[in-house]
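Form predicted on its own, single chain, as structure tokens, below.
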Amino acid sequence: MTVVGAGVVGSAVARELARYPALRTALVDARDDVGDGTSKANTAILHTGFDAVPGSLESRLVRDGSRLLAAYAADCGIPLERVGALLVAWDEEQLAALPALAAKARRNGYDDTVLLDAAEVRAREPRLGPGALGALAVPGESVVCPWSTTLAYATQAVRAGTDLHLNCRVARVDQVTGAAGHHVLTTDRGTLRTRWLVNAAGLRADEFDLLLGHRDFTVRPRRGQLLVLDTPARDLVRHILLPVPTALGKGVLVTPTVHGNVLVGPTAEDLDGPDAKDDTATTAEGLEGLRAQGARIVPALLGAEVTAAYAGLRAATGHEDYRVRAHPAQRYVTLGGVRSTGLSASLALAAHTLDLLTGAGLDPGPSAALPPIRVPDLGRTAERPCVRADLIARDPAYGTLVCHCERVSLGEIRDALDSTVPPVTPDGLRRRTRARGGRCQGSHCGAAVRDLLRRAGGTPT
């Protein structure tokens, strides 16, 4: 069994398959880390699916996946905060649309929405800008750490026997037909033979599908730029503040993060051209627009310091639903068109993939329990190792700070570098520890972090 794509969806699928010891599973990715593509740059929201297209596969999988991931996060130490969302109406047309959105939520199996008048909205979100006429409250919406989630999936899969191959781009797929048929994957790290194949290649899922002879969808990347505001802004925002959605998506939102920051974004820019799937550049125009829109929603944010800006690419296809399909004759499953809800749906999508594979003839054999894991809790409410006297007494490295902004100790960096799925770049280390993720963005600790990475055999650039 081979899963192509080690983002949050591919890693979740590999973890699901790792429950079956009789399967020998490989997880391959062209990049040098898990979750290094679309999965690393999103709004980090765990959606309930209240606003999905009723009856769609996405609706069902986001609803189920949200519950599964909330439970999984509690088991594994993944930071998650159920802050709730307010869908804010800023004009009469938006206000009139809220009851229909509440009815849509009920059709999606979510019954907890509450319509609020202007005074109730103001009471729940006191620093909201002037002009809010009402809101739809969605109390089940949460924020979660997307990096820890992907890392937990991949780590658990690898510890259960999955072979992880990074820097492994698949250039060609040949099929050997017959009862003992298999796929031959030509990669830049050699040849890989596999009887079963899962395409979780994200932005490249359409290109990979074409290698198998399918033209079911085309991915047109949709770029979303985001601003990260410094931690003092966190006290200005209590909920995920959503606009009334448009045809292009959920629009620009303001949301707290589990790390104590505030995000403003994303933009929604459909990109074309040969380099579109790699175009994660931010633009002055895009960021200025976000700054202005954020200040419109919460005026006090205008005085907040911006610590970082980034852009992610969503795998838009022009279809309203995921493009998930099994091809039993080829022993192949495509997971295409999984956009910004992939994080929320990931565990349910993994279970659905297993159902598709068994429906296509796979006999996975008996299942076994996965080894339990705990990932470092990088959330703002967690107690960091540097303040734990018991840890420091046993190992002084936890009392030696490397990144003072995020209070990341030498011991935590050492643990990450020695982990099951270690980082090889400073960005990979940041996703595992928060080192270089604070307000100075590595101005003070960058050299030390790069030196530690170099001594561990990574690439300090």
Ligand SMILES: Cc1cc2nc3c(=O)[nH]c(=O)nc-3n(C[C@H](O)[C@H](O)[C@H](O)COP(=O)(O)OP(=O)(O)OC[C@H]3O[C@@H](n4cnc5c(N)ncnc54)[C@H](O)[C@@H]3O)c2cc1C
The other form holds:
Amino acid sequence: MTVVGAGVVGSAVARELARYPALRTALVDARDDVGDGTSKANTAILHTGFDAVPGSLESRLVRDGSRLLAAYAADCGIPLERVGALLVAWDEEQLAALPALAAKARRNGYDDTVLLDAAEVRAREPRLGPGALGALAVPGESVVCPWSTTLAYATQAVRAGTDLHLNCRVARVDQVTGAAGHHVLTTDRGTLRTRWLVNAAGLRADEFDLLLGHRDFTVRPRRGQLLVLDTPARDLVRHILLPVPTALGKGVLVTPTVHGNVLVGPTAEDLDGPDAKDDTATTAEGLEGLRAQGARIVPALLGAEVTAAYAGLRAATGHEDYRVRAHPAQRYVTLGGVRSTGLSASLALAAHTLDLLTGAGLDPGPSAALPPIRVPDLGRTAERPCVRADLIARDPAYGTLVCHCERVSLGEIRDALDSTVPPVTPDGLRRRTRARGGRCQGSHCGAAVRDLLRRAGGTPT
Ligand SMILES: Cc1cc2nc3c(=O)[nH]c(=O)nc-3n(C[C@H](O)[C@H](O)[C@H](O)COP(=O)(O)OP(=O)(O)OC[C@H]3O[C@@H](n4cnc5c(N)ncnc54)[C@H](O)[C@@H]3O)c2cc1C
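Mind sharing the form predicted in complex with the named molecule? What's above is the form predicted on its own.
Whole complex next, starting from this chain.
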């Protein structure tokens, strides 16, 4: 079995398959780390699916995935905060749309929305800008750490026996037909033979599908730029503040993060051209627009320091739903068009993939329990190792700070470099420890971090 793409979706699928010791599974990715594509650059919301298209596969998988990931996060120590969302109406038209959104939520199996009048909205979110006429509260919406989620899936899969091949782009697929048929994958790192194949290639799922002769959909990347505001802004925002959705997507939102920042974004820009799938550049125009829109929602954010800006690319296909399809004759499953909700749906998508594979004839054999794992809790409410006297007494490296902004110790960096799926770049290390993720963005600790990486054999760029 080979899963192509080690984003949050492919890693979740590999973890699901790792429950079956009789399967020999490879998880391959063109990049040098897991979760280094769209999965590293999103809004980090664990959606309930309240606003999905009722009856769609996405609706079901986001609803189920949300429940599954909340339980998984609690088991593994992935930071998650159930802050709830407010869909804020800023004009009469938006206010009139709220009851229909509540009805849509019910059709999606979500019954807990509450309509709020202007006074109730202000009581719940005191720093909101002037002019909010009402809101729909969605108490089940949460924020989660997207990086430790993918990392937890991949780590658990690898510890259960999955072979992880990074820097391993699959360039070509040949098929050997007949009873003992298999796929021959030509990759940057040699040839892989596999009987079963899962396409979790994200933005390139359409191109991968073409390698197997399918033209079911085309991915047109939709770029979303985001601003990261420094931690003092976290006290200004209590909920995920959503706009009433438009045809282009969920629109610009303001959301707290589990790491103690506030995000403003994302933009929604359809990109074309040969480099569109790699175009994660931010633009002055995009960021200025976000700054202005964020300040209209919560005016006090205008004074907040911007720590970072980034952009992610949604795998939009022009279809309302995911493009998930099994091709039993080829022993192949495509997970395409997972645009804006892949983090939320990941565990349910993985279970659905296993169903499709077994429906196509896979006999995975008996299942076994996965090895339990814990990831470092990088949430703002967690007690960091540098304040744990017991840890420091056992190992002084936890008392030696490398990144002062985020209070990351030498011990944590060492642990990440020694881990099952170790980072090889400063960005990979940041996703595992938060080093260089604070207000100085590595001005102070960058050289030390690069040196630690170099000594561990990584690429200190
Ligand atoms: C701005 C933005 C905000 C979002 N906000 C949210 C949110 O709040 N909540 C939520 O649930 N979702 C959100 N999403 C959506 C979510 O991030 C995605 O649905 C999810 O990350 C998709 O994961 P993936 O594994 O399918 O793709 P990716 O993470 O892109 O992984 C695909 C992987 O496949 C690899 N690959 C491709 N082709 C090949 C090949 N030929 N050989 C080997 N490897 C290959 C790539 O290198 C890549 O690592 C957001 C997305 C964006 C862009």
